[in-house]
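In the block that follows, a single chain appears as structure tokens, in the form predicted alone.
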Amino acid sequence: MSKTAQPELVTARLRLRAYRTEDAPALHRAFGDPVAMRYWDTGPSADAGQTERRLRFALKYSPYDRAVWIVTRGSDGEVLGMINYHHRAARARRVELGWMLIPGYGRHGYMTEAARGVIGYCVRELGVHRFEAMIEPGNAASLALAERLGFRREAEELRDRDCVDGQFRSVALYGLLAPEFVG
């Protein structure tokens, strides 16, 4: 198995290309802020020197099972947030999508931009029929963007499914297929 460089997606506004080392302290903004965190499956992160070695280690592309974009503005290559798939499962064409924006970029309409740029990717190349999102119930801007998207809320709750901090979380399973897919 050879490994292929990560694709760079473009659209109207926004360029999604591989993690940069020098993307960390942008991305700190939101890594290293606990209520851009409250929701991520990982506490904030203490310094940017943390956050560093943590998008080093997660933001390694694999696509038979993750690829992580960092999304920018196409216009001055801004660091807005970064968008990823993970627990790909290729047989069943079925991934995982999460995302996140830094502080201050949201009600722009960036990630629903930069998601309908990823699934219509996934679709496309990958094959994908199925998307899943797991979204904690207090999480009321990825609930907004999962439904602008067109995910259908397919389980109520999941209850205990996260432990960050050692504090459980439980979260809603919301499902797109490709066939629904609008982009």
Ligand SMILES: CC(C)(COP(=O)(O)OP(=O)(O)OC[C@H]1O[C@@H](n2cnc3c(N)ncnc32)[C@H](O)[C@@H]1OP(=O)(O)O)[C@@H](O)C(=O)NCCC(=O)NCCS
Second form
Amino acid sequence: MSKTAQPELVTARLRLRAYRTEDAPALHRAFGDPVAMRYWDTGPSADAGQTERRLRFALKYSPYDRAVWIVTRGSDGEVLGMINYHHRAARARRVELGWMLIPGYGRHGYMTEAARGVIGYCVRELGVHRFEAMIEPGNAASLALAERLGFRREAEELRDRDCVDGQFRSVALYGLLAPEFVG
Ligand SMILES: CC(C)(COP(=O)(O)OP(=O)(O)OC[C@H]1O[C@@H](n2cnc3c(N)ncnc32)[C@H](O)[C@@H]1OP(=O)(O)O)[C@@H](O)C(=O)NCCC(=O)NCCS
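The form predicted together with the named molecule, contrasted with the form predicted alone above:
The complete assembly is shown below, putting the previous chain first.
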């Protein structure tokens, strides 16, 4: 498979595809929502235009560093959220993962299914051995998702690791090795 074109990933219920400009309004329902963004490493967007600008930059496919998939429902193409890997260290065979569902699409197992698709792809096609997730200790939904996938908490809090709108945030480090993946 070419590593220069972003691959589409298909799972039982989902199609994970590259970002398109017309996805911005749907994704703004997450990126503009202070509740959905309360554990993200940036604050919510002020308006749809800011979401569009940040996505245009952040969603650029750059496979040796990062890739973002828009999570859509296979049956009707509804945009449900996004999942990415970033900070890829190819020689160390390591990536970080990030995930976000649009409010209203939680608790259907969509992100578990999407993450399984992305992790499987990274292991098979990119040879990734280690996955990391930085999760704020209060983010129960994200911690539960990581644990469902086989991630383990590896460190006490990484203190003041992020700074969001002038406020430092501490995170927990979760790690998953490829043989431990619960697919
Ligand atoms: C983190 C986040 C993606 C998790 O969403 P989620 O809905 O809990 O995750 P899933 O889509 O995998 O759904 C799992 C839930 O669906 C349930 N479920 C229903 N059908 C399911 C199925 N077929 N398969 C798996 N789970 C299913 C699970 O039991 C689970 O619910 P529970 O937590 O009550 O047990 C979401 O909370 C979010 O977007 N948060 C805001 C952004 C954020 O903080 N991102 C992370 C930064 S580190």
